[in-house]
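To begin, one chain is listed below as structure tokens, in the form predicted alone.
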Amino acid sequence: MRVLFKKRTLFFFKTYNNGMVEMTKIKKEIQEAKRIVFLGGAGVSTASGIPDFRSPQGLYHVQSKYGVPYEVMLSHSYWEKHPDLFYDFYWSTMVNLNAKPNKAHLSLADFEKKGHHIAVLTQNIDGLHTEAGSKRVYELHGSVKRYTCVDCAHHFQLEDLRPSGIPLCPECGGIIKPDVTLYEEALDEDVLLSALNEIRFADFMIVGGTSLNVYPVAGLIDYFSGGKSLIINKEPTAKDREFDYVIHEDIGKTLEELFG
């Protein structure tokens, strides 16, 4: 396991053996932490077969078959103007009924089951952290598991719906909207505030599987003032220098080693 770490604003590359020593140190600090917060992005779920968005192979870099970029299709205005195309794209691409929790999700959940206070803040909408067994989960961008009628506010679960076409409310006939945050929409204030408090009072922060390019979520790390911080991402990010430890490895493999 290769570990980069910050010291006096400079990064030093560790050899493999020294990197293993550093991993032992990080693991010990995590085990001793009283409150841990994990902030995860799309990279956490790619091993579950769910595509990410901004990597070179991500959804936003794939030619759209709809004539407009997929990023545009995930906007509130597109949902309003073109619900037929939105839901065709949404059901076929954003909802993966066969996806299962991977090593990253399971490692976080198992660590919590051992009695550790660990809050999971996720930008993902797949619901896999909850399915893995994590209890303290804050879904910052919502979840494909939940839906609401825009007219009568009746709530539904994914299993209540037929994942095809425009979903209509059986109570009033209104359009049912996924409880996910689209572009042009604000994040849920209660969820955001709770997530912010988890970061403020944590004494170890782990960020994983995210390039930290999406705001306001990327700005949450600025509120961390506790002990040590670690970022795990396959590719370098512009914010690597703000962390005490940096690991450019697979998120699932790394969390399994740190929490094992």
Given for the second form:
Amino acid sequence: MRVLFKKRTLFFFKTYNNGMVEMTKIKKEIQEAKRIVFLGGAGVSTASGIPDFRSPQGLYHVQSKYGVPYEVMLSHSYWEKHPDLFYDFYWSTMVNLNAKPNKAHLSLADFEKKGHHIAVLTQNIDGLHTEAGSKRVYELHGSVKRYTCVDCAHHFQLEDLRPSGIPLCPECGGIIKPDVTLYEEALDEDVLLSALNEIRFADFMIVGGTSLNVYPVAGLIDYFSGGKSLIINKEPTAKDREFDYVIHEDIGKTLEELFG
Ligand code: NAD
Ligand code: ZN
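Can I have the other form now, the form predicted together with ligand NAD, not the form predicted alone?
Following is the full complex, with the preceding chain placed first.
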């Protein structure tokens, strides 16, 4: 497989007087693209009331009420050793039953409905892209909507479970685990490979609402060798220089403008 690192020109919209001209140019390039890939993260869902991890209001900047950093609680070994605390944290913080898709999810779904090939690769586990109506969704870190018994492999939906305490399998009594990738766990290989192909064959890549800190997902952008690439994030990321266009703005507002 070919990995291509590009030397790119950088546009910071906040500092450019001709920002409007650039916006029109990007919009045209997106409209004309044959295959678009969108790679998103927790910032896509903050407007739905789900906090991200690494921004100043994010979960990793809040004192953990369990005395253990949340990052540690989201590991496979913590789930194994302290299932009671893991599920207490999981049901109260990671599962947001009332969250609804926001402008960002809806803009992506509407653009696909207009007939564009747009693959949505997400690190989010909230299922909001599918709820918004996107069809070509790759949930790289799984989903809080799906569960599996670790003993008999029986599958469950979120609606099948009572969202409190340690969920036990009605078939065999084993522990039911969310189909969510915890730290120390490998990603689903089929999903990862399909997502990788969407990136490899895309001619426009949009990355948004992600600090690009979590691997292997952050490394996927290196496989893009098509046309232009754009990153939309409120804060700068360490990979901004690898993109053709950089917009430090709200993702929902920006996608609405670009796809409208
Ligand atoms: P992150 O917390 O590391 O980074 C989020 C980024 O989004 C930040 O850089 C922030 O500046 C930006 N951001 C926040 N709101 C924004 C907005 N409205 N518009 C534009 N940018 C915005 O998130 P990550 O990179 O996705 O990595 C965190 C990991 O945690 C992922 O693996 C993800 O699975 C998981 N996570 C998921 C959810 C969810 O499912 N909604 C929520 C929190 C964390
Ligand atoms: Zn079972």
